[in-house]
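Consider the single chain below, provided in structure tokens and representing the form predicted alone.
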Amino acid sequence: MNPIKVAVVGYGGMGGWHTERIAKMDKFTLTGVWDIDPAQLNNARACGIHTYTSYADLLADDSVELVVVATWNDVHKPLCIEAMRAGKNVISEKPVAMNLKELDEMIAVSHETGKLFTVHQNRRWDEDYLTMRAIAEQNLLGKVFRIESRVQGSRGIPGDWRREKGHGGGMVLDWGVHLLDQALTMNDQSPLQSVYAQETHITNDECDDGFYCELQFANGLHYSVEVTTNNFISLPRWYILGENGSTVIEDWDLHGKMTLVHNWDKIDSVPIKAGTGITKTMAPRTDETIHDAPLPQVHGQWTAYYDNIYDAIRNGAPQTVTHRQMRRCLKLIEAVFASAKTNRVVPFDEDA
């Protein structure tokens, strides 16, 4: 094995996360880190990690083949471009750029230099997402017509640069990019037709502290995405409706169940009391027509992301997170912002 030598830019939360894991992988060797904050460099040195004196110092290290950029969102573009032009392959933390124009410039430099350029979309390997995707793709509920995906917190936006619009703060660019990428990835072959979105500004006027959006795909799937930071009673992480059943996944630990219909023809019911009236339509099905089933067991292996990076650099394999997918996700983010600003449904042009 010929390990790839990696340097990390930014030694904050995600930068530290990358360095810790790179150090444990046989296919990669950590050369060091650089951060603009001297305190973070001291933290790295205290962990026995080599620190570069400047970004130029890092890029001048000819042994470095791969640079991981884990900085504020607004400086991803210049750092990634400079690294590629210095002959380095690049992984950017998400969101890959502030807008589609920036991303197109970065992709152009990747083509110009012949260097790998991708973004770290680690949530594609979350087991709750992989379980939901397996349920849909294996038709365990019959044709799925609605998926609800949400993450919910109760502490507002973290008290750092994520609160500042100039640095790319806000929940659309923080958690939204994960959930939107998941939605697009599982529907990679079905065109997205329209987007409707709303932002919230409960705890922060400058940046969105939450958002909600509805995505309509050409295959008939309605897919809703919700991120909140001012919620004190959590709704399920996933709720999935199919023609022959429903599934709830409560949380990342995969608490949940599937309820399936096994006798569609028996639809007669006895009216039940409902509030101040009665209803036959909303009466529950009897046990003889439905049954509960456990969730399928799907295991995610996050290291598959870095395995692909190694194969792409060493063996010319296609990268898992492609330029097309990166563009599609950022285009969707722009549509979310546009819809929330105008309070209108925004058509989505896959070819633009």
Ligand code: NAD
Given for the second form:
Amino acid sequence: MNPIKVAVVGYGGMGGWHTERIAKMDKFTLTGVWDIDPAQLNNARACGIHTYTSYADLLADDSVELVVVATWNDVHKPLCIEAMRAGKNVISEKPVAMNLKELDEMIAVSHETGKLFTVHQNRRWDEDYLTMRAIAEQNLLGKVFRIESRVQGSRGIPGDWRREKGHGGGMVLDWGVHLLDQALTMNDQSPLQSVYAQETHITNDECDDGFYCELQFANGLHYSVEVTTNNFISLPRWYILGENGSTVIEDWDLHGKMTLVHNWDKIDSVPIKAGTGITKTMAPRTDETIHDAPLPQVHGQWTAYYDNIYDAIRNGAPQTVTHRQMRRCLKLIEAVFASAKTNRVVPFDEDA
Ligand code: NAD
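Now that we've seen the form predicted alone, could you pull up the form predicted together with the named molecule?
Every chain and every other molecule in the complex is listed next, the one we just looked at coming first.
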């Protein structure tokens, strides 16, 4: 084992998370952290972590091979570019950049310097997401034609830089980037055709405090993503519809079930009373033709993300979160903003 020496820039919530995880992995050693806020540097020192005197001081440390950028979103680009130019490999926190133009500049520097450059899309290893994917990819419901993915909060936008556009605030760039990356990764080989989106501004005029979007993929899948911060009753994290069954995954703790039809053709029923009328169409099925099944068990190993970084740097393995995927996700974010602004369906050009 030849551990990779890592420095973290930005020692807030996520910088702290990275330093804790790095300390637990044999493949990595933390050299220290840098933050523009002296109080954060004091916090780091109180945890026994070495602090650099400036970003230049961090980059001048020849032992550092990998820099993790965990700052506000608006400074990811300059910090990542400076690090690559100083000969360091780079992981940026998500969103990797404020827009596609910035990302293209960052990718160009990665090519020019030959340094690894990727983004921390840790939620590709979330077990709720992997469970949804297993259900769809193993055809447990037959062909899946609709997926609803949502996260719902009730506390507005946290009272920090996330409320300010200039720092890259708003929920599209915060939670949206995770949920959109999940949708695209699952449909890596199926072109995305169109996007329709709406933002909410219930508690914040400057930045979206939530959004809803509909993604239409060429394989027929209709995939919706919703992020809210003003909901006091939450809908399930996942709702999945297939030809032969439906699934609800309630939450990150994987409560939920699949309901499967085992006798599709037995569709006749007596009408039921519904509101002020009657209906046969909406009469629920009985146990004669449907049954419940537990969710499949899927285990996500988040450390797979850092394992891949190690293999990519030490052994030349391809990076899991690729430049193509990073561009596709930022292109989608731009389409979400464009659709929300115009209230129109936006065609998605995979080749742009
Ligand atoms: P935070 O405000 O808690 O921490 C950010 C820190 O960056 C602050 O301490 C700030 O002083 C520092 N900083 C800002 N500009 C700097 C600069 N130029 N140089 C050095 N330090 C600087 O924010 P956070 O919640 O930790 O978010 C940080 C990043 O992590 C954001 O990009 C966010 O989107 C991302 N994030 C990712 C996840 C995830 O699950 N992957 C979760 C939360 C946040």
